[in-house]
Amino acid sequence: MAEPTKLIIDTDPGVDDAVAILMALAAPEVELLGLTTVGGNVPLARTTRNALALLQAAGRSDIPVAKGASRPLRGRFKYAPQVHSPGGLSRRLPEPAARAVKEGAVQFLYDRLTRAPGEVVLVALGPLTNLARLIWERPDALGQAKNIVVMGGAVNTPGNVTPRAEFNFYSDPAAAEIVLSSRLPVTLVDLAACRQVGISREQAMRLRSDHPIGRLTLELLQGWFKKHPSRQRFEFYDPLALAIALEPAITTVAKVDLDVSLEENESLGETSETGGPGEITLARQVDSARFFGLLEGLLELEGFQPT
């Protein structure tokens, strides 16, 4: 028997966020150590809340869930309730009993990494401010992780918040170029990729599961397509990150240096190749039917005919 793959994530959740932890507690093969949260999608208040409730829908409320920053570095969060609903789910679940443990994430994801160096796996969801913040408060604890996957950055690709950015990297620029320089192991999964993974409205409508994560799953998936009649598009951002954290093998990667700019302009936010030697493994091409039948297979979905 192999080890479990030890997981934590970070994450602001999100519709996105729900479906990749739904994944993660799904995979037999995964013991996932904790979620901390951060705002992004909605205030930290709400991801909180969101994380617990998930947690405890899907019978798992063990799971410890820390809260993290409700600021970026510099700033404020711009919030995005116009793609996630003003609570950041597309079905209100039931209050948590839950409440979030007492230490910081920066405290947990620190004891969580230095108590089982190398072995653990950090998949980012959301603004990477909790990241950032560990790297300055305790700059040896992210080198202890088995890797870093990180959703976020627009390389080579439109942005969906501005023409050039990303909302993750948008939400706080300062935060991810402090993770891309730190010369740690970070897989990045940006737009490009994950815009190779989606499912229009008529196929979602179709889907059917046996499985109460695959239901709780479907009901997220397609309440997002419900709560808005123009929504015809669903691309798998933060489930592709997590797939990808869980088998690499997903996708092709390239080595490569990125810069994000940092300036208060049209730009902020923008990640680009500095087309130097790097050190940060960028995902490329992503085969699609391989991370379908991960998805298909980890929540039991029937009528899954992915375009």
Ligand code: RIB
Given for the second form:
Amino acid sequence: MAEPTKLIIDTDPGVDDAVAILMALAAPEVELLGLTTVGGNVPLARTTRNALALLQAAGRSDIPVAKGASRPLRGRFKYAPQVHSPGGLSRRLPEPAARAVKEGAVQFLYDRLTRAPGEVVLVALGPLTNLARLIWERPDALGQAKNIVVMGGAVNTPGNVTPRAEFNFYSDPAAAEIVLSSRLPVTLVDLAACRQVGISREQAMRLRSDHPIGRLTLELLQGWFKKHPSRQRFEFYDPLALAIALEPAITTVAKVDLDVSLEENESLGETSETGGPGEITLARQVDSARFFGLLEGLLELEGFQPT
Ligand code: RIB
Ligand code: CA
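Would you mind generating the form predicted in complex with ligand RIB now that we have the form predicted alone?
Next comes the full complex, and the chain you just saw is listed first.
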């Protein structure tokens, strides 16, 4: 039996973050060392509460949660309650009994990454503020990660918060630029990759599971469709990034150099290839059948007929 994969998830739950976290909890080959939270989809207090509530609902309150940034490096978060609901999740989970640990996200990440050099995979599913602060405050830490998998950016594809920018990068473009220009081993799962793995309303509403974590996932996923009657498709943004962290062969990749626009105009947060030789491993062609097979297997979902 291979050693379990040590994982830390930096997150702004968020319905799709929640599905990714539940996948990690259901994966036998994963040792989830902790969650670090950041504002983004909803304010930090909410994303932290949601992280604690999810772990409690999955019977894993033993996993630590460390609070991170309530604001981006510049300005304020724009939030997306219209997508995730004001509370951030598509159903209200019982109030968590546990609290976040006393150390903040940067200290938590520094401790865990330096305690197990080359062993921890960091999956970043929200604005990259915590990672940028870690680079600033502890420059020797992030390089100790085994891999850094980031959900963010829209490379050669339209954005989802403005015509040119993806939400996580738009929420803190300066942080995204710091991480992408750090020359650290970043795997980027952008909107072009994520748009290859969506599910329709009818597909989602047909799903069933007898697995406790699978059932909780379906409550959130089907709850999302119920809360948003006009939405016909759910895209697995953060779950795809998590899946690629667990099984990199789910996607083909290309090495690219990327730039994030910090211009205070319609290009703010836009992610562009510079054309130069690159260190960023960009997900390209996703094997969607393999992704859905992983999702179905981990959460014991029945009734899947992805098109
Ligand atoms: O653009 C998609 C990303 O923004 C996802 O991480 C989603 O949770 C939101 O944070
Ligand atoms: Ca997210």
